[in-house]
Each structure stands twice: as structure tokens, then as C-alpha cells.
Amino acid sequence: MEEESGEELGLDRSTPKDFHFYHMDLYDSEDRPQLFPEENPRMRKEVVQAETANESTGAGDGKAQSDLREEVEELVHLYGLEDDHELGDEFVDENMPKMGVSEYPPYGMKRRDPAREQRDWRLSGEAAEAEDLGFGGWGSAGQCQDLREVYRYTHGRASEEYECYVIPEEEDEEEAADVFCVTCKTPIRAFQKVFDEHKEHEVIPLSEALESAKDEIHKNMYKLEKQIIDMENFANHLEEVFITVEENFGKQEQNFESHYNEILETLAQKYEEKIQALGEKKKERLEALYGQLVSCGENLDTCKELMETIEEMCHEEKVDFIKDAVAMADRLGKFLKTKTDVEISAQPDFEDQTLDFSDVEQLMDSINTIPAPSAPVINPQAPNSATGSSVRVCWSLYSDDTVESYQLSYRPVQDSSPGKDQAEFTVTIKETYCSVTDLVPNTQYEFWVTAHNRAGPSPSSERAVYVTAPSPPIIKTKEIRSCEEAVLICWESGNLNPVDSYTVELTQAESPEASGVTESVVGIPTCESLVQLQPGQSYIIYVRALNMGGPSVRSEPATVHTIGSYFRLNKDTCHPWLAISQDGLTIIRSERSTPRREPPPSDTRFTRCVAVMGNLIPVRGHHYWEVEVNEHLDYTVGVAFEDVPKQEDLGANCLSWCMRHTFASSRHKYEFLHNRTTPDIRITVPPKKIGILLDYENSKLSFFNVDLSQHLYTFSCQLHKFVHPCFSLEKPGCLKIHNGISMPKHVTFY
């Protein structure tokens, strides 16, 4: 009956709209829908303990009423509400003891986030009491007490201070977003990631998105502040220039006004003088031409008279004609001997008159007298002021000098001396700096500068030598060697002239889009560098060349891996009868007949033993590589010092340690040679791939059958220097090398 009456009372109670109840029997702890916020495990545990305790006690209605009254008095005393009778009456309402309910509630309460918890518990009247003391009418008085303690423990006293206030919650208020959708770039609630359109999107915590947004805003603010400072400085400079221009033009106007009348008077005087001179010259020419014209007319009249006299003589008798002819001949001879001036004394063309305005020019110059500028002072080259094809040249000038333009001249320098008989180039600029382009990389140029204004050019400055940045180096990718701890990089300078140093830059290969440099090695004097790295990583390597002008651009990238030891065969040590593949990892001895004569002795190349050496990185530690062989092939593999005698077989001296295989009459013979000695070891299964482990730390060299993970033999070596892999073929065939691989697990035990 108590259970039934409890159910009836519980159903009659009005449930607040903020609570939603679901059958907990439908879901266990693992299958419960994720759309419910997670319950506090500690709270749930204490609820269960409270229910179990109440089940054993079975408190009655009277006991519940007295406990509830005591609790109300305690709360009133705790919050100082003794004088608030209305609130006290609400807590001791006579209807409250009638809240008999079943000990095991059939429903669970939906838990809300802490931000809403304070609002959810600000209910009015009996609803507030029921929500706080009995979870809306479900549970006995003892359970209400336990649940209240659990709630206070979980949510702190911040919630207790608001339990008795009536602040209804807005039903339409949305829950606060707690994650950030990177794809949509908007805040969302967590359950939307599971059921909403954001299911396939990338989300991050809201705090992380907030920090990222703050960082981005701070970066933009820093850029904006820098731009504001630059613009303010530029505005101040413009204001100074504006004032200076205004003052200068005011002075110029005064000078023009004071000299204007003087110049006009001088020009008028020159005009009168020039007109008078032109009139005198005109009169002189015309008089000369008139005199010459009169003389010409007189000669013409004499000629006509003589002609008429001669014609009359021609009609006379012979005796008279002869008498007059003699006299006429004398007269004509005298007249013809008289020289007639037929040259024009004055040409009709107008001669250009030179106008001398020197005094006027002096007056014009006096308006704004500017002396010729002094010689500029060219600055020495600043570090990192050049690229491979350009250089920035700067100079200065005395502040009192007025300059309209500068003329920068330059020419290349050869043989460490100023360029002689070299083509000179000139650039005209207005600033006290100039970026000269189209230059040759890593080349020295000498520069000098002159200043110009209306008064003329200044003396030339002293000559300064500038140098362009180098060309980018060229990485020799085929000569790169690496191991798990380091990499040896080699490159070509790419410059005719020497450079100061080189810089090696490394970035993680997993993030090539990152422009940042993971590591840099600077001040490298030669064209190779041994760089320590982290094992099991991939790196992208760049090289720069540096000189006084600055660094070159990056070289073409090269990728290296610190996974095992990687090397290539050294062609300089290769016997002439052997061939090396293009990748430098396969040795081939062809079937063609070999020359009868052996090649001449050499200190670097094998001549008697048909062998070749590999270039192993000079790093102490562990190095492992594998050799793929043919079980019917005669071969020798191992290690040797670089100065091993090239006229002896491998293993025939104290400078090499090798494994040798010979095949004859279907029998395999294996020898582990050092100084012509070998242990008595028999190998029953011929290996098809041989693993070789070089251990500098323990001075050991071990051989393995890779396919069987079988240890074959281990040398104890005296490795006082670095050794290199060596390979030999006694008969036609090939050996293929596998390196840059991780050591197998069975190898690590030796």
C-alpha cells in the first residue's frame, strides 16, 4: 500500500518542464545513448548506496516528516533566513509529509551541464522543495537527504546559495556550444558531432579553437601595429617635406620678384645694342654692293662702245681698216688686260648672330645660387645586402649640399684588383641608395658615385668593392650516406670564386608544407658535412652558400632517411672486370671473356682481387646491410680498411674480415677469413640472403642467414679505424645489396 500510495502521490505531483525522464531499464551503462550528458559516477554511486541504506532501514512517514523539518530549520539557519516567514512556511508546508514514494524510482533524471544547473534548481514554492529534496517526488525522505549531500558535493556551494530563489528558465534558450567545427568554422554542441550534419567534420575543443583564434588575432594585431607605426613615420616624414617645400618655394618667389626687373632691364639694353649693331652692318654691306654695282656698269658701257667701234671699222675700206685696226688692237689689248672684279663683296645670306646672355645667366643664377655638391661618401657593404644577381649600394652626402640626382657607376673586379679595361655601367637615381640588378653571382664589383645639380657634378667618391651572393650549391645525391644517428651530405659549390662558408638546413619530411627549419648547421668550411639526426625519421635537406654579400638561395632538396645504414658502391675502387648498376647497389661480372693481363697496380682500385668497396658513413655504432646471393656463385663479402692492399685477396691480410663461398661438384664451402685463417664451420643450408652486422661498440662483425634468421659467425675485430663494406665475385654473376633497412630482431641479440 505504501508503494501504491507513493506512486499515486508521485504521479499527482507536477513535474517541472526542465526535467525529462527516460526508462533506465532500456539502456545499460554501455548502450545508453550519447545524446545524454554523462552522469557523475560518484554521484550515481552515492545514490545507489543511499537507496540500499533506505531499503534496509525502511523509514516511516513520521520519521520523514521530522527529518524534513530539521533539515528545513538547518537550511534556514545556514542562510540566515529566520526572519523570512514566508520562505519558512514553504519549506514546512503541511502537504510535504505526504510525499510517500517507492524506494526504487523507476525513472532516471536527465543531467544538465553546470552552467544550467543553477537555473534548473531555481524553482518556485513546493516545486523547488520537491526538486531539491526529493528529485521531483521520486524517493523517500532519507533518499532526499542523501541526494542533496551528493548534489552539494558534486556541484559545490555555488549551487546551494541559489536553491531558494525563484528564477524561471527560458524554455527557448539554446545550450552553450562546447566544441568547434573546423570544417564549418562555427561553434557547435557536442551531440551535433554524433547526429547532426557535422558527423563527418573535424572538430576540436572550443578552448583550443579559442586559443588558435586569439593567436591569429594577436599576429594580425602585431602586423597592424607595425603598419600603423610605419604609416605614422611616413606621415611625419611627408609633413616635414611639405613644410620644407613650402618654405623653399616662398624663398624662390621672393628671389624671382627681386631679380625680375633687373633681368628685364638687362634684356632691353641688350636688345637696343643688338639692333644698333645690325643697322651698322646692314649699311656697310649695302654700300659695298652699290659701289660694286657702279663699277660693273662702267665696264659694261666700255665694252659696248668698243663693240660698236669695231663694227664700224668692218665697213671701212681696206686701207682705212688697216690703219684703224692697229690702233683698235692696242686699245682692246689694254682694256682686256684690265682685271674686272666679278666677286660679290657681300653675301645675301643672313649670318647667325651670337647672342651673349652670360650676364643674364649670371643674374638668373643669382636668383638661387647653388654651389656644386661635394663628393659623396660611399658606404661599405652591409652583411646580407646582396642576392645572387643584385646588390644594394648606399652612400651619404653633407646635409648642406643640394643634389638633383646621383650617378652611380660600377664595373666588375677581376684578379682581386679593380677592374681595368672592363665595361663600365652607369645608373642615374635620385635616392642615396640603389639596388643594382643583372649581376653575376659570387662576383666582386667596384662602385663609385657622383652628385649632380645645376652647378655641375661633384668629385667622384672613393671606390668601394661589393660582392654578390653565391649561386646555390648542388647536392650530390648519389654520394649521400646515412645511418640511424647521422647523415653525411656532399655537394658541389656551384661557384667559380670561393665562398666563405655553407649552411645545411633540415626539415621534417612528414610536413613538407611547413616552411620552418627544423635544424640548421652553419659555418661549414668544406663541401661536406656530417649531421647528427634522430633515428627512424625522414628529412628534407637544403644547402646554402654564404659570403659577405649574404646567403644564396636554397639548393635543390634531397631526402634522407635515418632507417638503417645507407651507402653506395665506390666506383673508384671497382675492379675493371666488374660493372656497377646505375643505382650503385648491384655488382655485375659478365660472361664475356676477360683480358688475360691484369690491370696495373693501384693504391685505390682493386687489381688482383675482382672486388669493389662501399662508402659507409664514418659513424661508430651499429651498421646493418644485406647481400642477395646465388647459392651457385663464388663470392666474398665482408669489411676492410680503406688502405687494404688492392693487390691481395680479401681476407688474406689483417686489414679485412670476410665470408667466402665457393661452389664445386655440388658442394658448398664457406670460409670466414681474416689474415688467411678460418674457423672450421659447416653451413648445411646455403643462404640466399646474407645479413651483415658491423658493431663498432663491441668491435664485432656478424653474419646471418636472413631467410632462416640464423646466426652464422661473428668476428672479434680490432677496429681502430673506420672500415668499409667489400664485395668480390670470383666468377660471372651478380650481387645485389639491400641497405637503408632496419635491423631484424634476431640480429639485436648479437
Given for the second form:
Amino acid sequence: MEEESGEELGLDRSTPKDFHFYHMDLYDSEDRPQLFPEENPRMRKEVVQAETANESTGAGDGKAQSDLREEVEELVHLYGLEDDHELGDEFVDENMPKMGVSEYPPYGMKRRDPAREQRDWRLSGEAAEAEDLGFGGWGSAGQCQDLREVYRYTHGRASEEYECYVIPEEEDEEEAADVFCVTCKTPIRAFQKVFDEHKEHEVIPLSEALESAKDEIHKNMYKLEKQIIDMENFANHLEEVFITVEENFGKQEQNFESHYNEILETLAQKYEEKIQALGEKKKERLEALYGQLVSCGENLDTCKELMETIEEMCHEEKVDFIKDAVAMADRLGKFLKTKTDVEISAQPDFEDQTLDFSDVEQLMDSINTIPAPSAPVINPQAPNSATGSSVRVCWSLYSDDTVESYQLSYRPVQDSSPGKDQAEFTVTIKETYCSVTDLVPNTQYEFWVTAHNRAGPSPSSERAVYVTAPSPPIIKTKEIRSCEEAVLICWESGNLNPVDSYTVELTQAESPEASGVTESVVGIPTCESLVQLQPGQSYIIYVRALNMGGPSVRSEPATVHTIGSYFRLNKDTCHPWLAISQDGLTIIRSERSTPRREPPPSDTRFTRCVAVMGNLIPVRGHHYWEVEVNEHLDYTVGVAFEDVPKQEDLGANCLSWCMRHTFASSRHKYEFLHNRTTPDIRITVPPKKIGILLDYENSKLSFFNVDLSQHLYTFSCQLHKFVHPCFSLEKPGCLKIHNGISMPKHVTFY
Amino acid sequence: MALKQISSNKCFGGLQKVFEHDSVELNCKMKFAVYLPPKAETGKCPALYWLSGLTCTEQNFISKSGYHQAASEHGLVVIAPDTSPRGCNIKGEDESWDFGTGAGFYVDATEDPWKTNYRMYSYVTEELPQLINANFPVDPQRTSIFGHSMGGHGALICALKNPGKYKSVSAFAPICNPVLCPWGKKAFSGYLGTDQSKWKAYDATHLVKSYPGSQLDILIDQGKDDQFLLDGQLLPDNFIAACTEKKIPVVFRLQEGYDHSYYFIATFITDHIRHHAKYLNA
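Having seen the form predicted alone, could you give me the form predicted together with the partner chain?
Below, the chain from earlier opens the complete complex, with every other chain and molecule after it.
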């Protein structure tokens, strides 16, 4: 009992505050039950249960305390009270020293905290009720007396402490402070400022001090909150670490267990094998010895029989003896000749038998090492991860594996010559990725990887095919055609193998690098692209080739000006008697070439009419170009459909519209030919430079004398398809084309 | 110099007006037509003078040629004067259609009784432009001239006699070499006397030969089925030959099937207006 009381005492000490909040006045009141007017039935029930429990255990004095405590805890749970410690402790206290109730000192502090008081009141009420009910089940009054003494003792101590604390507070209340002395950090009364030790001190109004104190508290609260969050995070982290540790050790245990079992199994198997082998050996030897023993016995019998026979013979008569003796001698001789085997066929001792434990040893060794890794999983190629000479290969491992390094092997994939073995390359790396360099552009490579650790290599991964990015395309700068609104750009792939697509990138050259806005046209399947542009600008154009691995580097740049229309002569259409200059803009018919024989008819090349076509961009809109001519030269300039009959003269069909100049007997003749007909037009000043305006929108083709800004003629023509500029020289001489020039203003009137 | 408005009709957003005034050069009341394009409401526009052919008044061109749409689009003020003084009571002025009334030939007469009134050259090159510049929103620096038949002759000589005064010139079936054609011989001998050397001052083909060479782009349309061409009244070949020799730029278009009428003019009037607009609006 003493010990148990001591235990309770300890509890009391640990929670003196809770204890203090009891409103002990209640305990003196006679009408306690009325304090719980709306006490719910559930509580009643529980209380009755507690009572019965107490009754049943009441007899066992020694056990009473511990039982009571259990009960209190149970009650606490049933009542669903938030602070079970508080109640629990109080409950126990109250149950024990029932008689000490009246001695509880009143505590002034309680009056200042009505809310708290309310709660405490309720708690103590409940506790009192429970205690009251439980009391009947208690043992002798003497025991209670003892308890009460113990209780009073603890209580007394606690009260003393409390009173020591409370007294100065009461003093404060008496003289209400109205200012705060900053120096002393204490509230004082205003008059104290005048004299006393606060005379020289800085004082502030109490409300101000209160505010700053509140601020301070709020700050601290904030700090505390932060600390709480930090601590919570830390706890979470610890929890994670905890789990990880658990997992890791679990894994290790599992690993060890499997190894251990393996070794045991191996040993058991060896044991079985050995036992069996030994048994067999034993049986074999015993059998051999037995056989020897049997034959030995037989020999002995024979010897004995011979001895007896000989003895019998000795007793016979002489004649008989002699006869028998001879026969016997023969027989004896024969018998003695038969070797008697007296060597022991089987040795009783063991041969030196060594057991082979090497495999077990190996297993034993490996029990402390890690298993060899499983095959890594090689990833398929990530888009845009390759360059022309390198690819980035990635793979992953199973998380359980311990890997010290990987070996990445590769070789080019070649469908064409499977017989020829391509060289394999292998690199060793620590990471689960590798940038493999020095590869051939736009080529497929086969990659596979193995993981290694002390235990050895893993099986090889699957083989993955990666492809290097293509080589940059090569822009055919001589085939670039442009107009005010667009450019037609052509390029060579630059790659032997096909690529997936091309991208055209263009930057306005006029705007300095600062802006450098790059427009891109992507997904171009062929080696040419018509790109819409703004008029009157300069563009720098690049092309990239793309495949699975990524884009190539940029091609060499090409510059395009969207001023006027720009084209070059199409050599494929050129009559053999004509020569085209390097820049593709001058047509020369020399004197010597004339006598040559007429070439065979062709669909693309002019064969009769000594002409050539230009490659105009296929864009509807306006196109203007100029042709420099000699005023005594016979020439024809105009436009024609691509499929214009190449054997006919220009203007001699409905697929071409031309201006023809002929100079004969010092007279200039100008014809504007379409379908062999021309209007009758006379021009007094022979043009030296002819301007040609092709206007798809208005279906017009106009000719001008550039130097005079003179309009010569305008065709109205139905251009259902795209036409190309055409030029012919009926006599030796040359024509020079000027294009990529802006349209003169006078031309805009037509 | 008071102007009297005879008529005003809205046309293609602008106004076709006819005015009457007392001409100092011609000593008679003269009518002229003027078309004010929509652009003239807000600013000065170029002036394009049209000279009509024999027998015409200011009415023929404005009612038959259909030039309004093109003039409206290009923003040109188009002035069409009458072809001769009227009501001067000169003996014999109404005797023939190709001399006298309606046949002023755009010369300043030097012979009696014509020299007081028949001063059409001065009228169309001096008096009328001053009147127009003073009363209408035109830019005097931007002036061109064109005409038909006798008016074509008038346009050519006005341009050739005043290098730089007109930005451009064009003509429909002009009388290119009046010195050598019956109409010209009759009119010039009547107005200028028998001294043929004086005639050359009003002959386009002869004027070309002495033209100092200020740039002039001449557009001429000629109907191929024009009876007067066949009669040798127009003689464009002489003019072309002279221009070719003197390198005066001419585009001469012989239009298949067309005659001398206003139907022919109406067909190509847009080309001519554009031809002038190209220089006037440059």
C-alpha cells in the first residue's frame, strides 16, 4: 500500500498544475449530484460499471489501487476527454483520499479564469461523482485513512508551492501599475516615476509596453511555429530514414538467408552423398571378406577331410595302403597345388578420402558479397538526343542491384553486307548513360550494355538501335528563285541514307543580330521548299536535315533578297547553239555555232528555235525583269508555259507570248506574237533594255522601253498554269538579263 | 473673264461641267467642258486637255468617248474646248465642214478675214490654260494634251512647239502631216496664206525635225479601216519616219478593223488616259 501510494504521489508531483485547478469548494457542497443536471445516460452507465468493478475488486486491498487506476483510464477513454492525463491523475487522486476533500485549500487564481474554471469544474465534478460512486466498494476505513494522510502530504506540498507563487501577484493587483519602466522592465505606478529608483529611468505608457510585449510574444510564437514545422519535417525525414533502414536491412537479411539456405542445402546434399558412398563401400568390403571367409572354411574342410582319409589309410593294410596312398598322393598333390588365398582382400582401415568443399567454400565466401547484377534495361533513343557524330545512350538497372561499372558495346548496323563483321567497340563507364562520339552521321548503331560488380558481369541487355543525326544538307545556291513574296529553295540531302525530313530556318538579315528572330518551316519531306516572305527584305536561310536521332547542324547559309523576282536560266532547256554565262543570266549565240546540225527533237530542250527558258518561281503575283539587247539584234523575249513545243518558234503557238524584234534593211520591226499573230505596232525608238512585267492577278504581260519608261505593248493572256521567261536569239549576239530588281513606278500603271 | 456655268452633272464621283466665257483671243463667247474628278475636292490635280476633231463642239468628247471612269480613277481634270470660234459672222465660215466654224485647226490665222477671231492655237495654249489655272484646282506644272484627228494634229503641234510645257501627248488618228494632205492644204492656205514655209510651223511632221529633244513619249492609235487614212488625210507614216529619224519616242498602234469614229476612241481612251496619268502622276 505504501508503495502504491508513493506511485500516486509521483504522479501528483508530475502534474501539480492540473491539481491546482480543482475547485475544491464543490467537494464541500452537499448537493453535488445537482451539478450535473444534463448528465447523459451513457455516462451514468459507465459509472455504474465502474462501481461494480470497484465492488468486485474491493476485497483485494493490495490490488485496489492498480485496479482503480485501470478503471480510471478506462473511464477517461469512455468519456472521450481530450486530456486524459489530467483527468486520469485527478481521478486517481480523488478516489484515493475521499476524506481529505474538505481540507483542500481554496485557490484564488481560479477566479481569474472563468473558462478554465468551467472546464475544471466539470472535470472535478465528474471525478467527484466517480469517486463518490466508487467509494462504497472500498475496503476498511483505516486504509482510507492512510491514503488520506499520504494525499494530504502531497497536497500540502503542492499548495505551499502554489501560494509562494501567487502572493506577489495579489500585491500587483492592489496597486495597479499605469506605466512601464523600460530600464527595470517592470510596470510601475506613475507617481513612482517621480521619486524612487525609477527617477532616472525611461518609462513608457503601459499600453505601449503591452503592445511591444505582445509583439514580442507573437514573434516568439511565430518562431515556435516555425520550429514546430521544422521539427515535423525533421520527424518525417527521420521516419523516411527509418523505413529505408528497415527496408535495406530487410533486404540484407533476405539476401543472407537465401545464401545461408543455399549453403545448408549444399552441405546436406554433400552429407547424403557421402553417407551413401560410405555405405556402399562398407557393403562391398564386407561382402568381399565374407566371400573370402566362406572359401577359407571350405578349404579347411577339405584339409580336414584329407587328414581323416589319410589317418584312415594308415590303419589299413599294407596293400590297400599302398594303393590308396598312391591315389591319395595324387589327390593331395593336386590339392596342394591349388593355391590357398590367404591375403585379405579388403583392408579394414580407411583409404584417405578427401571431401571436396570448394563449392561450399565459394558459397561461404559469397555470403558476404553481393550478387552479380541482373541485365540492365537499355532505353530506346530519345528524340533529338543525337548529333552528327554522337549519340547519348541511356539505360537503367534494377534498383536492388549493386553495380560498379557498365560496359557499353556498339557496332554499326549494316544491312547490306551481313557477312562482313563490323568492328565492335566497348567502353566502360560508371554512369547509366554515355555520350558515344566519333560516329558516322545518319548511321544506325546497335548498342548493348552489361553491368559489373565484384561478383561478376550481368547478362547483356537487349540490343537497342540508335541513329546519329544527319549531315547538314547543301543548299543549291544557284537554283534559288525568289520574288517579292516568296522563295523557292532547293538543296542536296548531304546524306547517303534517307533522312526523315528537313527544316528550313530563316532570319531577317536587315534586322541586326539583336533581334535574330528565326522562323522555321519544319517537316519538309522533299529537297525543296517554297517559303512565304515579306517583300523588300533580306533573309539568311539555313537548312537542317532531321532523323530519329535529331537535327543536323545548319547548312551553309544562303542569302535571299525579296526585291523583285530572281531567277536563273534553265540549262536543261537551252538550245545547243546557245551558251549561258557563269552567273546564269547572259545568253550568248556565237558566230561559229551556227553551222552545226539541228539537234533531235526534245520535250525539254529547244531544238529548232534557238531559245532558252528561265526558272521563274511558281508564285502568282507580279514578276518583273529586264533584258538588255542590241538594237540591231534579232531577238525574241517573253513568257511560255513549261510544256511549250520546243520545236516551234516562240509566239508561234498559244502557249507562248513574245515580243520579237527583227532588223532588216535598216528597219526595225517589232512584233508581239501569240499564236502566230501580232498587232501592227510601230516603235520609233528601238529599246536597248526591255522591261517585262508578268501580272498573274490581272492576266497581263507588258513590255516596256526601260530607258524611256515607254509602254510598248500589253498582252491579255489566260495564265492557267505557271509560265517561265523565255529568250531566243535568231542571230549571233547576246542578251543580258537583269532581275532581282524592284519594279519601276511607271510599270505599275499597266 | 467671268465664267458662266452651262451645265453640271455628277459622273463617276466627280462633276462634268460646261462653262461659257468671253474669249479675248477669239473675240467671241466660247464654251468649254471640264471634268473635275473626286480628288479635285481635296487638292490640285493634273490637267489634261482634249482637242476635238473637225465639226465637233465640246459636247462630242464628253458624251461619246466614255473617258470619265479612267479620269476619275487617275484623278485628272480633263478640259475639252470647242474647235473654233462661233458666231463671228465671217463670210464663208459656215460654207464647208472642213473650214471655218468647227475647223479652227488650232492655228493662229494671219489672213483676213480670219485673223481677228481664228486664233485657236493661242486660245488652247495660253488663254484657256490661264482661265483653267485661275478657276479650277489644277497644278499648272502637270499638264498634258491629246486629241482626235484635227485635234490630234493640234495636240501634237502644241506639244512639239512647246517643249516641256506638256508632260505627255497622245493622239487618235491625228492629221500628222497637214502640209501634204487636202484638209491641211485648204485650211492652212485659208488661215495662213499661200506661203507654205509658214505652214510648216503648224505641221507635226515638220516640227519633229526641229524638235530640240526634250523627252516626250507619244502614243498614237490609228484605226486600220479609217477612211481618212486611206484617203491620205492623216499620213502617219511620214510622222513616224520623222520620229524614227529624230529618235522621238512614238508607239504607233495600227488597230485592225477600227475606223475614225468615237467608237474607236472609246475603245482605246483608257489606254490614253493611263498613258498621260503615268507622266502626270509620276
